[in-house]
Amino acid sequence: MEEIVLPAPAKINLALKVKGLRADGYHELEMIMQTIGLHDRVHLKKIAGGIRVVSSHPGLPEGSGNLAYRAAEFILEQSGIDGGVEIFIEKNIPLAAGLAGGSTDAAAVLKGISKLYQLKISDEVIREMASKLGSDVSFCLKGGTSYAYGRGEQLEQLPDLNKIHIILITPPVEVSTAFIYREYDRLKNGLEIPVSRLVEIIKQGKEINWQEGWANDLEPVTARLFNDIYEIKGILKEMGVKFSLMTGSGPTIFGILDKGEEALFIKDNWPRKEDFVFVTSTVKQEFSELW
């Protein structure tokens, strides 16, 4: 096998809470993710020696800035191949959205790369890579729905969901996850969010009522610094969106809907022509893990 792609999907955050600040200096989270269509498309072909990324995005890093380059410089170091990788990314999630779109890449660049050089690596190798390169990798690489802790890299597999139509907004805002973070610690107006409920839900099966406390510890810091974030909210009800809620640190929206239909007429008829808005649905782990 001289060259493989990977899907790279994106994910969402249908509930994230922030419980402190480590003495790591991370913060311990309580999350509930969950892997969406939107993807990018990660191409990985062998080469002589070295690392080259090139991307479709031309505000994608293309050395040691992008986590795709790093987890390649990772899985090639510590498998000792002699060889190396050109990374061809497909870009179509948003970057810094809050859609974990770096972290989705790397995910695939890790599967990828032990494809690609047939390494026998584990499974449990491979997710002790990822959670070195970030919070997010780890569940990119499984996908699905998962209770995330810890820094975010401690996974505990959900069932899948029931599909769920959703549209995405992006404003053509830039957001800092770290400062996000910084203001939140200097805000200290936590939500309450009843995470371990939220969770026993999704166990039992039940039919999810999104007015039962789905909610993101950072919305209401992103939205202190960008009019977007309630703006486009507001749009969203008025368009009879019954439940919207920021992804991560932002400044990503997503709404739920019961149709598809109802979200493409939505992208149709988007008011606010400057932003990425975009229609998909959630995606299960069968689907996640072929990818």
Second form
Amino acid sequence: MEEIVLPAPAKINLALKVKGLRADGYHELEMIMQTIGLHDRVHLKKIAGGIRVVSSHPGLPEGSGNLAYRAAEFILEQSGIDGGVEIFIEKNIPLAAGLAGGSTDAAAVLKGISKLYQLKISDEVIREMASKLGSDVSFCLKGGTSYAYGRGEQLEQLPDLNKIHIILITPPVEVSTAFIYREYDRLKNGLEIPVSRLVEIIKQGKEINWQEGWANDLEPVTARLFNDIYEIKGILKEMGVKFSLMTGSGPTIFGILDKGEEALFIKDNWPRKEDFVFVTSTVKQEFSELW
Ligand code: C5P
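Right, and the form predicted in complex with cytidine-5'-monophosphate (C5P) of this protein, after the form predicted alone?
What follows is the entire complex, opening with the chain shown before.
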């Protein structure tokens, strides 16, 4: 095998609770994470040596500033193979948007290089590398629906949800995750988020009631800095979305709909022309892992 192409799907946080600041500077979290259909495509090609990253997006760093580059460097070094890789990232996931776009590319690079070079490397070792690369990379390796804790790298796989139709709205604002967490620490106004109860609801395969406490502790923090967040949620509500929430540290908002057509209607009539708008749905684990 000389080349391989892997889809790298985005994630949303159906719930995100910050439990506290840890001694290592990270935050102890409890999250419910979900793979969605929006995806990049990561093309990997064997080359004689070194790592080259090229992308369809001009804003994406092409050297070690790119997490996909660091993932390649890590797995090539660890496995001690004689050879390099050229990575082409077909970027569809908005950058720094709370959708784990960088983490999912990195996860695809780990899986892809392992396949490309037929490395005799255990899943355990790949998972270890993933968690060192970033807090969301471990989830991106596995996908589906997970309860995530610790920094976000500790995972418990949950049963797949019935397909949920989703509209994503990403306003054109730049959000630094590290800054949002610092603001969270300064403001100290966590929400009541009954994560264990929400996990139980999923485990029991019950119908989700979106009024039951699905929330994100970082949403009010990012919303204080950017009016776009509540403005978008307001418009979604007026347009008939029964529930919306910011994902990760933002700024993307996802809205939940009963039917795909409702999501398409909102996309076609979305009034804020500056936003990235995308219609998608949840993806089952069996498919996200195949990717
Ligand atoms: O792990 P990752 O590189 O994705 O995290 C980006 C930044 O987000 C970290 O440098 C940290 O400031 C913040 N973060 C955190 N607690 C977490 C995950 C991320 O404080 N559990």
